[in-house]
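The form predicted on its own is given below as one chain in structure tokens.
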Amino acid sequence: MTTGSKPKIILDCDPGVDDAIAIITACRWTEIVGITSVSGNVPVEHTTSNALKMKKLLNIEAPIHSGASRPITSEPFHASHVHGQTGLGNTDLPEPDGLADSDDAVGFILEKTREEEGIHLIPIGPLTNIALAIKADPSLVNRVASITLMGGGAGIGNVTSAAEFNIFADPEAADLVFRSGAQLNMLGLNLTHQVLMGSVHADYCYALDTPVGKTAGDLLNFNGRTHGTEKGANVGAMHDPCAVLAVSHPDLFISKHRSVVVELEGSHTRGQTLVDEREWVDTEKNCNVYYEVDSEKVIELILQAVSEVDPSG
């Protein structure tokens, strides 16, 4: 794949263990034109710092812009118990050299997409930045090639039985994005739980004997230990890289056009992405919901990214 054929993306993220793996994946399979940070897995000062650490590790040239420090209306909600106190598990990365290019992620998203149409927005954290950008300029949705998000799920949650973390953390933002008319692709828990990575993949990364390999190994080991679900198996879902690969390798996924709404009020269902599976009902379909993935190939591409990303440029 030549550089010219790689999709151009803005990665909106809240690193986050799997976000960090998604950044490595995006380095190999896409052209990153910008990274924006948002409050999510941990507070925004940590997600920004973690994005800067990954930028330094991978020698990424694209700018990093810090974004929303809290949801649109609700109180901040974090998952440090899942990703470690500062977000990158027990990974030991050097402190970043500098600061973010700005603290105006929304302004950057709008400016960059006006400068060049056809960029894919890939939000893999809460949708606060994306919602605020659409609110400021609704025509954004017509300029981007897609908004391909990791979040939600068809009939499955993790923070609650109904709601996935990224949507639950800012349901009002998600509601705005899902009603925006964008070319919307949702890779939710029902899809990402098919892609399991952990200690066996970490061993492959360690064997590369590179700084990127060691970092990926630490992240994957942490992911396996923290998310291990099957009887002592050190593997867990590798969510965020799926959204990146859905843009760069769409042939590996199967999706269906569905009507999806975000529940805002339910005492048990706030943050749920309610997918209307009734194909016999003529509803306005606003989202491609992803259902199936060639998980073996996706894992292969993630590991290939770890082995082939060249920080020296």
Contents of the next structure:
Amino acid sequence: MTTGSKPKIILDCDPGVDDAIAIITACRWTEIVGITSVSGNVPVEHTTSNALKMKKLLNIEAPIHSGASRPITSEPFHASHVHGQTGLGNTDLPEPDGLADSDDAVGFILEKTREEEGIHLIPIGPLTNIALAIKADPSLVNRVASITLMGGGAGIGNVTSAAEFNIFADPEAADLVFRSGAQLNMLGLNLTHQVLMGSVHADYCYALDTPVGKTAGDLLNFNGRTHGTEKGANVGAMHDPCAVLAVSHPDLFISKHRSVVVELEGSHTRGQTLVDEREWVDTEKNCNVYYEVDSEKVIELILQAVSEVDPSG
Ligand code: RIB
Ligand code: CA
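Please give the corresponding structure for the form predicted in complex with ligand RIB, as opposed to the form predicted on its own shown earlier.
And the full complex, kicking off with our chain again.
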């Protein structure tokens, strides 16, 4: 990426309240060359429809390709209790104008990264599409600039005390990705729980008096209620935009090269991203684990995206 130009990304997502905020953030700070949807927070029919609704709201030119309707081996696992029955909280966006450009997210990821090297893959849902793409063509990991994912956590989970949702929903997919040799950047809960947004940020968005501001306000209010990490406070972790901003604004983050494995067997720990913090042990480091973030600046950039994204093109 030359200085001043925006990084090219493919956003693989399961909208999802925070995924929707990530799409707004990506519109402003990156060049989205494609969006792929995956079963996750809600079934893929809804995640795809929600991505299309955001495409319409933001007048996104990039194509949307729907992907995996279920994990590689385990049963589908959703989080409608966190994101609402259809996945976008209580927003009232109009139905999409059309269908996705295809139902072959994997084919799109492989074809686009062959056409153009140096694209960042940014998965912010379960890693099913990414794993299936790597399985189909392992050389994918050498063509992309990075796989920068929201998922996992160093010593913290949310579905269980050990496992974070995106990994827990498809641990076999995550295991394949973490063993792929990709330039892997992991923004886990230990990082994203430092970025808290809720009603005060929603009020800023509503005051913009724009369709994007209204939708962002609704999403942030809903996020504050359902992603609440501080009981009673109407603020919640804003997970997914962190992965986008780690690519567009890397200087706002601090990461360390670590060995990370995905637990598949543990009766209490299945889906855990086990991070080896033993810096004195010579292990194969397969991932940059993110630990620190300039939360204030990240929140500022998310709100700037809401205020500056111009759907009129
Ligand atoms: O654990 C948080 C992650 O799971 C976020 O990506 C959220 O959208 C859900 O998919
Ligand atoms: Ca997500």
